[in-house]
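Shown here is one chain on its own, the form predicted alone, set out as structure tokens.
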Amino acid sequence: MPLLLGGAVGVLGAATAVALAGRAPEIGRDTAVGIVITTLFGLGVLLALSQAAPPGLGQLLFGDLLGVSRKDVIVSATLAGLVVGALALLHRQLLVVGFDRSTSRALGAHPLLVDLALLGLVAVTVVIGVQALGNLLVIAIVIGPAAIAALLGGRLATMMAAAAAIAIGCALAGLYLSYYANTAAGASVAAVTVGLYLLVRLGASIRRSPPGLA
């Protein structure tokens, strides 16, 4: 099975497992994520040690931002368009469940279905980014821009648009850093994203400080 297709199947299966395990009160969502990720990571290590492991496994872990082909860009753009369309269709449901999960059923939302849909969209997003940054660095470009946009505040739709713009800006800045500093492209993008988050976080902390303590 091609690595990208196999990765997509695996990450969708992981998303479903997290959503279902997180519904158990004795487990909880955070524990469910830890259990599923640890189990699948261990399975991945065993598969990687096999002699039949595909030669592109290292690229799947660490990515190759400068080696992305035109076909990869077209596939990623298509998947990104599908994610944006799905977010537009699910916008109200996501807001209702995210704002008040306990009463969301009375407003016509179904928490489990929304969880599965959201985790599925996150999984597709990871599949898009993993080609360039790999499994180990894609977390930075998925969570970093969203965390920065959340610090800046505003309405949800505004924050989503800001997060997308921040991700593009960090990617471009990371590529320039990689070129001039002779560093790995994927790691440079991740470093710029984390660095920008720390700067925005520091600025937000200073703004919230009392005048005498700033």
Contents of the next structure:
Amino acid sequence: MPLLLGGAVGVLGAATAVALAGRAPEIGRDTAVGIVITTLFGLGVLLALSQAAPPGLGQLLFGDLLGVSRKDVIVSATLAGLVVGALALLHRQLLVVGFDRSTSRALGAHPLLVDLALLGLVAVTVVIGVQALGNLLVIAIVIGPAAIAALLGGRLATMMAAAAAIAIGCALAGLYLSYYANTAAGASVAAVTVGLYLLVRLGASIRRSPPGLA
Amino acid sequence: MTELIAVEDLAAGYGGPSALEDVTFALRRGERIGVLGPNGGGKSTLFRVLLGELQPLRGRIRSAGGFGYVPQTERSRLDYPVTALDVALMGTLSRVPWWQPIARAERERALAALERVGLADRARKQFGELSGGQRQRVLVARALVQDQPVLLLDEPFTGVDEPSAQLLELLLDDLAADGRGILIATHDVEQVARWDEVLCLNRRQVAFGPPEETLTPAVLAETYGAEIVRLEGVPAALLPPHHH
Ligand SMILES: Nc1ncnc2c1ncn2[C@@H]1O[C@H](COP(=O)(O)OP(=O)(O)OP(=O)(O)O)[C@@H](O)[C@H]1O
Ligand SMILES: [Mg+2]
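The structure above corresponds to the form predicted alone; please give the structure of the form predicted in complex with its partner chain next.
Zooming out: every chain and molecule, the one shown earlier first.
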């Protein structure tokens, strides 16, 4: 648990660094993410290779989907509930800032607050996912279902609900796959998510292109 | 007070030479002020200062309340997953605290606003799938939902077809008759002649006053630069007799 707590503090610190670095006009937001992640990743590798690395760091990197305890599940569920609640509260602001950042202030939104809150929520989400999938595979379950839902279209709120449902479906399917195919659990979940994304993407492009060109 | 905005000796800029100087005007209840000026004349800059997005270099602004705002070119993303109704509802953020869910009454208000801009049947359509002129009208509906005493419209007629432009103009007349103050940036001199006051900007305030005083060849020449003046748009009655 202290490891998770340390991880949470680290991730929140990184999120703030990204938000602040991204505000400097000469550094784009993507660049800011790149810089912060590379720096921290390097730092993490240095720490992991040192003699004094705490046991369990390996688990943080690769996760242990089948090893989560009842307590882990309760903590994760509580955090997930908080994230959903915060998203519901922030929804109107998120919508306005995402739609047109430059006029969002004139409409009564607070873009910096939205940035910080969103990065904070992503940080909490990553911390939840890291326990099960580890630092490296967590990206798949955070980004994948959202990307699939975006391909399916609709309104923002429906997309968010669809993404959550898709994530649950992929997690279950991944677990079955790992059971029958005898593969690593976390990697199977990630593989199912990525596979589904590719399928939906293919389907969407076939549907969009006129007959005869597909 | 009947003055919704009073601006005195305002100057504004972006770090270099000032983009706007010597601006002094007042907007009263029920007035439509047309803001004329060439590209780069400082129309959008004036709006930005009024909205508080840009700090004035000099001068004073007094205003009685909030602003409804229609930005110039919509910089909104077209792949963003929102319907026309969602966009109109964004206008509630300036009145209803952001953490509160949107009430049914607000939804109805947004639908009514879409109806006023002639888009009642497009409410559930994705914003990105509307035509440019329809998107512009959705943004006007959003400003209506904001329901503020002053409306700032930055070239709201750009890309809007003739029937819709007429609808919009009648809508502006109604809003002014309700006691709102409206500031409209435009390039259409003929249209400005129908409004109450004209503010001519060319990096500084060239003139401010009723159309019959401000829409003179001399002022327009100074506003647009002498070489590109075209006066076909100005009703002949507006030209001083000695120019005929
Ligand atoms: N963000 C900015 N940074 C620096 N300079 C700017 C910025 N925005 C506008 N300017 C400059 O300020 C001046 C006035 O621009 P503004 O956008 O107010 O003109 P405008 O009257 O709205 O023109 P248009 O008819 O093209 O909309 C221009 O010279 C422009 O280059
Ligand atoms: Mg402009």
